[in-house]
Each structure stands twice: as C-alpha cells, then as structure tokens.
Amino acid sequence: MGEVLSFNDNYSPIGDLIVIATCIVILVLAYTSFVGKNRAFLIFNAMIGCLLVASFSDVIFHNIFTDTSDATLNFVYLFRLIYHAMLFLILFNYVLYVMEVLRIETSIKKKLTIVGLVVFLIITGVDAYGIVTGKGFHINKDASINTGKNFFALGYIFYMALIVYIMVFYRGRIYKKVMRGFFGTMAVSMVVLAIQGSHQQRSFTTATFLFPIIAMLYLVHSNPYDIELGAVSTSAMEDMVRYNYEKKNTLVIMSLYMKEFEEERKTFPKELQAVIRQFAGTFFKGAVLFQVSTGHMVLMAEEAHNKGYENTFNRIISAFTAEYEKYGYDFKVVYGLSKAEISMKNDYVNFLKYIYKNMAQNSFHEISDEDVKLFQKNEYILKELADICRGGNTRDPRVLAYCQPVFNVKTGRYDTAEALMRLKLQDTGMVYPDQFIGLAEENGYIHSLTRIILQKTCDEIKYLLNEGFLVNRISVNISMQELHDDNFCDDIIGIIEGSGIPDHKIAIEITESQNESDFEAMKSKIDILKEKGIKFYLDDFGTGYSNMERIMELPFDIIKFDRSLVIASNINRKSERMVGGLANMFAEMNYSVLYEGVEDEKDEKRCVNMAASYLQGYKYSKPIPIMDLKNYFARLDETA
C-alpha cells in the first residue's frame, strides 16, 4: 500500500491560482497577437483548456477534501480523478503536439498516437478502478489518505521519455536552438516536481505542466506584431493562408511594393508608417497586415467579413493616389481575391513578386485567373530549369540550339551565324528567350544553359566542317553573370576543345555593363579566352549604357549595332550620317560592324553605306535550328 498522509498540510492553491491566471494570460496574448490557427495551435490551445481544467479541480479538490461526509466524498474522488486525468491528457496532446510540429509522417504518426491514447487509457482506468475498490487512492475516516501505487510518476517518465525518444530520433527536423529550448523547459519542470516531492509538497504540481506550454508559445507560436507598423512576418502570411484555404474561405489581399525601400534596405518614414497603419486598420474588418520585406507589405483580410470589398478596394486606391501626390513615393499596388491554386500550395510571396514584374511604376493591378495561369507557367519553366541544371547534360534534349545566319558583305556569303537558345518542354511547348532567359539568371541557372548551347553549336559546327562546309564562326551569347564565376573560362575551353574544333570557330557576344565589378570581370576572362583565338562581340551598342573609353580598353572584335540605331539611321539624313559616322570609327580602329535587324532592301543598303562588314536580320533570315544551316552556308569546293 501506498503512503498514509494528511493532505491539506502540505498544499496550498497559490501553485494553482497563478496557472489559472497565467492560461488566461497567455490565451489573452494568443488571440490579440497573431497566431496562425494551424492544427499545432488548435492542440496548444486543448493543452491549456486541460491545463484550466486541471487546476480548478485541484483547488476544488482540495477545499472540500477536509470535509470527508459521505455527501462530498465522491466529489473528491471526482475531482482528484479529473485532476490526474487532465494532466496526464496534457502530456498525451505534448506527444501529439511534437509530432505535429516535427512534421512526421502519417503512418508512425498514428502508430505513436495510439500508444499514447492506450497509456493514457490504462493510467487514467487504473485510477479509477482504484478509487472504486478502495486499493489504490482512499480517503479514511480521519481525512487522512491512502495514495495507493504511485502510477503518476510511471505515466510522467512514460510520456516524458516519449517526448525525449521523438524528438531526439527526429532532431534533423527541428532547429537546435529550438529543441534546446524544449528539453531546458522539460529539464526544469522535472526538477520542480523531483524538489517538491522532497519535501512533500503538492502546491506546484500544475505549474511544472505549465513550463512546457509557455516554451510552445515563445518558441513555435510567438510572432509579435511590428510596434510602428503593425506588421507580422510571412510566416504568419503563410498560417493565415493555409488555415483559410482548408476551411474553403476566400481572402481579400492588397499588396503594397515599394521599390525604393526594397533596394536600399531601409525602413519607411514616419509619415509613410502612419499612412500604412491607418489603411491597415481602416478598410477591412479582422485584417492583418504582413511584412514580407523592407519595401514589401499585404494585407489580408476574410471576403466573409468583407462583403463589400470592391467598394473598399476603390476606396483605397483613391486615398492611396492622395497620399502619393502628397509623399511622392514610387508604389505599385496589386489587390483583388486569393486564388484556390496559389493558397493551395500558399505561394502569395512569388505570385505577387510575378505581377510587380510586368507592373509599371505607380500602377495598381486586380490580380485575374489569367495572372495566375502565366504564373503557373512560369513557376514550370522554373522548374525544368533547375532540373536542366541539376542533370548537369550539356545535350540536354530540352535545351534547343536555333541561329540566324549572318550575311558578310566583303564575300557575298553567309559564313557566320549567332547561335540562340529555345527551351521545347513537355507541358507547354516552344518556350522563347523571354520567357525564361531572366528567370535563369535570377537563380543562378544561366551558366548550365550556356554551356548546353555551347555545346550544340559545337556539335553543328564539327558537322559542317566534316561535310565541307565553310564556317567562319558561330556566336554565342553570355550573361554577365557568368564572368563572375571561377570556372567559366574552363568550362568554355573545355566545350570547344572536347569537340574537336579549331578554337577561332567560336566567338561570345557580351553586352556592356557600367558596374565596375563587371567590367574587370569581362576584361580578365575576355583576355584569357582572346589568347585562345576566341572572338568578342560588343552585343546591343547604342543601348543603355555605351561608354567609349571602357569599350577601347576591352579588345572587342566586332561591334554589333543594335536595331534602334538601324531605325534611327532611317529618320533623316542628320541621323544616318551620326550612325554611319560612328561606324566608320570603329572601321577605321580595325574593328568589324555587324547591324542587327536588318528587315529589307532598303535597311541593306543604308547600313552597306555605313561601314557595315556583316547583317543580320528577317531581310536574310528568320532565327532557324541550328541543324537548318547547311541550308546557308556555302561548300568549301563551291568557294573555289
């Protein structure tokens, strides 16, 4: 048999009444600040509906336990036999809970959960068959008590060790600092109740159950509003959406991008603060308002309370057109409804960074379905590219090799040609340049595409030099991006000499760029590649950016004029002599001119005029794959 004590000498309800105050408290905290009502948040929450339940009827218990009539000694029992059951359905939903956060799998999941249920079962039955047959807790005439076996501390190291044993199996899964804070707060609970047990207290029982619970919300539930704006982060964006899409509901979403504020890094001025705060908790009923990054805001708010929302949506923009001839800030605004397949796989950040792309500056966008069908495409294409560059296949099947041949007015004959790039994927087809050059370059894919087109022009330069054919040269384009990497000179030398062609087959078209950092990067890889017998081309000259002196320091080949300079030749005689006067510059300084879009007999005989050495254009050619230009280029025996 167990011990025989007096209960109420060793007990007081301050342990229980700071547990009750300290639940409502930290309920009080989770719903005024934002909580992402996830399924971890909804078991939190049971964890301390048990927690509350538990205390109450400890102190319940304990007040009328000196009354020990036959009227209130069932309610004893009841409530002692509440209390164990509450603390030990705690422990049961940490298990759950742990799981949950951890994100295991389904199977052992189930496998876990009934373990823990069938415990908790066997505990909490052992406890009351125990009290109704008088062996296990009994309460004698004396009001002293019989505690019968100590099956509570049993169930606690069970569970505790549960914990332990899951969280230590699964520990890749969850961040260190994290677990840390877990297992400090087990630590500490256990040794409350190992000093308490010491010296026969019973008063802080709850409150070591307590600990636990408060390092869920610190660690896992904490996301504390920004105190100037009012903002919480993405991932609270991200429960927002995820709770919403699984209840079926529809979201209102605005969306603020200021791009001043997203470049430099900095936080938004007072005045513009107290703009975003007032139109946070001024349009929409239950909003909450998300920081995504310095210069990126969305609100989000339930269509359900927000039935009116296209009136609202109208009102915002006509106040945010006033305040922005007030402050003057660039802004671009896209608002409207959320979408069933954009909250599916909760991807609001890259959707809306998607639309601010094709956005101009102070514009606003409603966002559409068909948004989100060029959205989806692009997040494809995106896709493929990284399994493009993690195959690492210089032949990669999807990659296509096309090119348009170039005309050489000294020979009459097309003998080069500027290799280009088309994607072919499964799903969507023909994929342009357009389409997916930016994307590439963004995210580091460009470099795997290029040495793929390198490769393929090789191959079909290797063909035609096998079947006789003249090839002065191809081109290939190169992203400035890649002149930052290491290996890129390598890997380029090692294409071209890996399929067997002369060197000097090749040439690399770069455009400018003003950046200092890129300009030493071109000049030392374009030096290094030069020694090879590779030729440069300065591609888009008259774009942008031209500055004289850098493009005399780089040893260009050829200067490639871009298409608005043809254009512009043709406004007057003035421009045409400023175009052609450029161009007998860079003839007279033993450089090549090619003009690029050429279109008509017209186009050809003004850039001839102009010093012209090469053209290229729809007059000659539309782009073509790369297998077509045996079509073009002349037999070595037809040259004789």
Ligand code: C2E
Contents of the next structure:
Amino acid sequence: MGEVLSFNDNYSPIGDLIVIATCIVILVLAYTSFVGKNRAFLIFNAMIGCLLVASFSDVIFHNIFTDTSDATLNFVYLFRLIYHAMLFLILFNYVLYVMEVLRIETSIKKKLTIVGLVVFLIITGVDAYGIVTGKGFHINKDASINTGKNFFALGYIFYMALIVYIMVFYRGRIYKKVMRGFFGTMAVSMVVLAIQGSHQQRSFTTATFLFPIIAMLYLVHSNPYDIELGAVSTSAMEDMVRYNYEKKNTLVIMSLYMKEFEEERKTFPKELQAVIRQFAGTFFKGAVLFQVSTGHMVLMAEEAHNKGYENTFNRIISAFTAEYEKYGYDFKVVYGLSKAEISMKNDYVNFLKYIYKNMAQNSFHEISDEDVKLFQKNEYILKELADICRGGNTRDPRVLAYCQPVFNVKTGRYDTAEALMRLKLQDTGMVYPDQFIGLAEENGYIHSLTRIILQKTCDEIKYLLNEGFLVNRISVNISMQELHDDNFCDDIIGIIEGSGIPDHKIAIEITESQNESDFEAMKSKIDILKEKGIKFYLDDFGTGYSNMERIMELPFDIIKFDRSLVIASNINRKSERMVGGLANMFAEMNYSVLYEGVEDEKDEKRCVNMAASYLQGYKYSKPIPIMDLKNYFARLDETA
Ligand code: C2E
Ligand code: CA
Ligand code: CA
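Switching conditions: you have the form predicted alone, so give me the form predicted together with this ligand.
Below is the entire complex, every chain and molecule, led by the chain shown above.
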C-alpha cells in the first residue's frame, strides 16, 4: 500500500491538471468575451466538456490504482475506458466542428457524421470488449500490465486524416490563414504525442487535445471588443441574428447613426463613448453592442429577457435627447423589434441603412411592417436594375419611356418634349423616378438606363419623322455622374446615329452641380456634343444655390425654371417682377426660358408675361407613353 506501482511510473498528473485549469480559463474567456453563439460554438463547448471529463478520468484512474483488488481494478478499467472514449469523442466532435465551419452540405455532412460515429463506436466497443474479456488492456494480480493491441494511434490517425481531408477538399471555403492556424495546431499536437510516445510518457495526451480547441476560440469565435466602447463587429451581429432566428426568438433592436463620425471615419469622443457604454449596459438585459461602422452602432437583446422594452425605448429616447442637448451631434435612432423577413436574410445593416436614408436628422423612428415592405420593394427594384444593367439590352421592355409634350409659345404648337423614365416590373407594376433614380445613381446603373431611354426616344423620333410629324427635338435627362465616364459622348452619339436620326433631334437636360470636378466634366462633354448639334438644357433652375458665373460659362441653350419659381412668382407683384426679371436677363443673353410645372391658366399667363419661350406642365399634358406623343405633334401637311 502506498507504494507506487510500475504502471504509474511514467505518469504524472501535472499534464491533466494543467489541461483542467486551461479548460476553465477558456470557458471563462468564451463567456466573457463576445462569442458568436452558433452550432459551431455548441460543438466547441462539447469538446471542452469531453476534455474536462477525459482529464479528470485520467487523473482518477492513475491515482486509484494503489492495489490490485478486484474492486480497485474495476474502477481503473472504468475510468480508463471513459478516458479513451472521451478523447475519441473530442476527435469526432472536431470532425463535426470542421464540417460546421466549412458549411458542408447536409447530405455529405450526414454521411461523414455516420462514418465518424461508427468509428467512434467500434473503437470504444473494442476497448470495452478487450477489458471485459481480458484480451485487451489488462492488469494482472502481480501488477504487471498487458496493454493488448493498441488501437489508440490508429483511431487518432483516422480522425486527423479525415479532418485534414475535409479541410483540403473544401479549402476554397476557408480563409487560408485560418486553415494554416488549424493545421499548425494539429501538427503541434501530433509532434507532442510522438515525442511523448518515444519517451514512454503518458502525462500529456490530454494537453495535445487542447491545442485545436485554443485554435478554435482564437480563429473562429473570438470577436474582440472595442476596448473603449465594448462593441463587437458586424459578423458577430450576424451570428446573433441567425442564432435567435433559428430559435424563433424576437430581438429588441436599437440602432444609432451619427453622420459626423460615419463620414469622417473618426471614433466617438471619450464622453460620448461613456454615454454609449452606459446606455448599452443599463437599459437592456443581456444586450450586445455592435459596431457596424464608425458612425453606426446597433444594440441587440433578446425580447424574452426584456419584457418591458417599450418603456425602455421611451427611457432611452428621453435620456438620449438630454445627452444630445449636451453634445449637439446629429443623430438618427431606429428602434423596435426584429422582423422575421429581415432576420431570415440576416440583412439588418442594409435594412437600417435604408430606414436612415428616409428619415430626418435628430429624429427617432420605430421599425414597422411597412418599413419591411418598402425595404423589400427597394431590394427588388435594385435586383431588377442590376439585371437590366447586366442584360445590356437598349430596348429592355422593363424600362418605359414616357414623355411630356412642351408647348412652344412663339408657334403656339407642340414641337418638343421631355422624355421621362418609368420602370414596369413584374412584382410591383409601375415604378416612378423618386423610387429608382437615386438608387440607380448610387449603384452605378444610371447610365445603362439612360442608354435605354435614349434608344427608345430615338426610335420614336424616327417613327414620327417618317410619318411626317414636325419634331424639333426631345430632351433626355442625364445624371451628373454619367459625365465622368470617358465613353459618354461616343456612347450617346453611337445610339443616336445608330438609329438613323439627325443628332440635333436630341437634347440633354442636366442639373447644376456645386462640385469643381463635375463642372470640368460637364464643360468638356457639352463642348463635344454641341459640335454635333445637340442642345443642352439647364434643369431645375431655382431649386438650389445657383452659381451664375458658372452657368454663363457653360453653353446652355435653354434654362428650365423649376415649378418652385412658377409658384413663387404667384405670391405678389414683387415676386412676379423678380422671377420675370431673371427670365428677361436670360432671354437677353440669348437663352430660351422654359417654365416647368405650369398647372393652370393663371400659371400660363404669368409665365408668358415672364419671357417664356416654352411651357411644360399638367396644364398641357401629364407625362404620357411616348407612343402617344403623336397626338400632340403637328404634321407637316397640317401646317401648310
Ligand atoms: P424633372 O426632370 O424636373 O422632371 C419633371 C418632373 O415634373 C416629372 O416628374 C413630371 O412628371 C413632373 N411634372 C410635370 N408637369 C408638372 C406639373 O404641372 N406640376 C407638377 N407638380 N409636376 C409636374 P417625374 O416624371 O416623376 O420625374 C421626376 C424626376 O426624375 C425628374 O425631374 C428627373 O429629375 C428624374 N428623371 C425622370 N426621368 C429621368 C431619366 O430618364 N433620367 C434621369 N437621370 N432622371 C430622370
Ligand atoms: Ca428634366
Ligand atoms: Ca426639372
């Protein structure tokens, strides 16, 4: 008794004890750092659990082996069996883990899971069978040991090979450095096992199972907090959304956008950080703060833990308003419950951005089902636009050319018109410019749309001319950003000449821009196209800040006075004289003045008195399908 038996000579509990301590440290870290909760994380936890049991069993069976009584030996056998089973269970879980992280298709995942499980059962079964029948691991009464056939190395190599195989086969799905991290730690494990084996040692086996677990925590699950703010990254947010969507949990969401920090990409000042930290910590239970970008933060918590969330929202809003007064930074706050449609696609960043786009500075907005509908429509339009753009068909039937005839004051006839775009999409029907022009501009699709409108306008002009209609020209709207494309002029000329109409039958409308590089681009393009006889309209004059000097520098033909000026001129005699004076000034400098948004006779009369050359508005016609333009234009024979 008390004398150490030969079996324990090459074992010291030090390895297992360190593994146990490290596992506990890892668990503490995993639960205090922000770890994406997902299936992989559950497997990760299972592996740590198995490793703890394995290490304990290893310590126990070595330490209770103090005599060779049957009772003692039975315990030794039992814990040794558990020890081995746990090690293989870790390896099996490692296979599951790798498949999860690599998003292996369900059918393949099932097959490999069965293979892994069967191998686990065979190895453990053989181990148990060997012990029970005495053919395997066996301790004799004189304390000498029969090790039996050693299946451990075989099983270990099988699992390692399977893991390497999966990783290599699906290497395209994993970031190279992450894969190297896994392979590196696996190699270290195998080397340590080999060294231990060559020294007849057994103390560090469990330690070698620890290395891949450390790699997982570090490479896959760690989402470092922003130390100052306590926020974590967007990918962590996606994990949280996915996890709760699968569990059918509703989330409470509060999202803050601050333009100043977003645009200048600078971090929040110290005082504001403290406020945000305090908000995140005090108002919701179990809330996690995510940093989407420098000026955009999202707070999420499970609704189940925050029953009185409506009250909380109100408290936050009043607290926020108080803080706002102190700092005065512009903000937008969106709050409310998660929506299944958005959670399903894990698309909160885009969803929130969409809401922000449509709300005023320094305001609060509660997420509604209507927002979801509008957002989805927006996404649908975007998808269709991308498809139209990719298709490159300049006669794409989804893009409709509408037209508004323009009344020529001098001749008393309609001889020009403005082309206006609409979309006609399967799911939404007719879509108007306010819902897609901005979107198309932001996403670089606008020029493809312009090409289509231009093509359809040219086709119609050709038809009208062939039929003997008098068409001076039709103007097409162009977005500023198109002018930055070096191919712009060739593209426009190509379409016009390709359709076989004279260049001067097309005019281009552009709005003013404050930007210096826009101005340069505009000037060079206008010069080239004017050579060809294309006329230029300055659109929406009077809506923004106008730089007269610049307007004069660009060779516009027609100045389009916006409807706001038509309305302004109606206030009193003085306002009418002002608008009229402006129009006269342009007229004297050989510009033609066109009034937009002429809605009734009164408008018309005033505009005619204010140097109008052209009139456009509902008084004459709403925008109509371009094929109906023939109802407005005169024929050559009619004028004779
Ligand atoms: P815009 O170029 O100023 O076009 C005139 C807008 O005023 C048109 O709206 C027209 O329907 C509307 N309108 C016409 N007469 C009246 C009236 O008497 N009263 C009032 N209140 N409004 C009138 P629409 O068609 O919805 O187009 C809106 C804007 O979308 C256009 O403003 C233009 O900036 C843009 N847009 C339209 N088509 C195109 C296009 O093909 N390309 C580009 N880049 N932008 C386009
Ligand atoms: Ca226009
Ligand atoms: Ca306009």
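Owing to the predicted nature of the structure, the values given are computational and were not obtained by experimental measurement. We call the rigid core whatever largest set of C-alpha positions still superposes within 1.5 Å between the two forms. Residue numbers count along the first chain shown, from 1.
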query	finding
Cα displacement of residue 27 between these two forms reaching 2 Å, rigid core superposed	yes
Is_shifted residue 105 between these two forms (CA, 2 Å cut-off, rigid core)	yes
Rigid core superposition, residue 57 Cα moves 2 angstroms or more between these two forms	yes
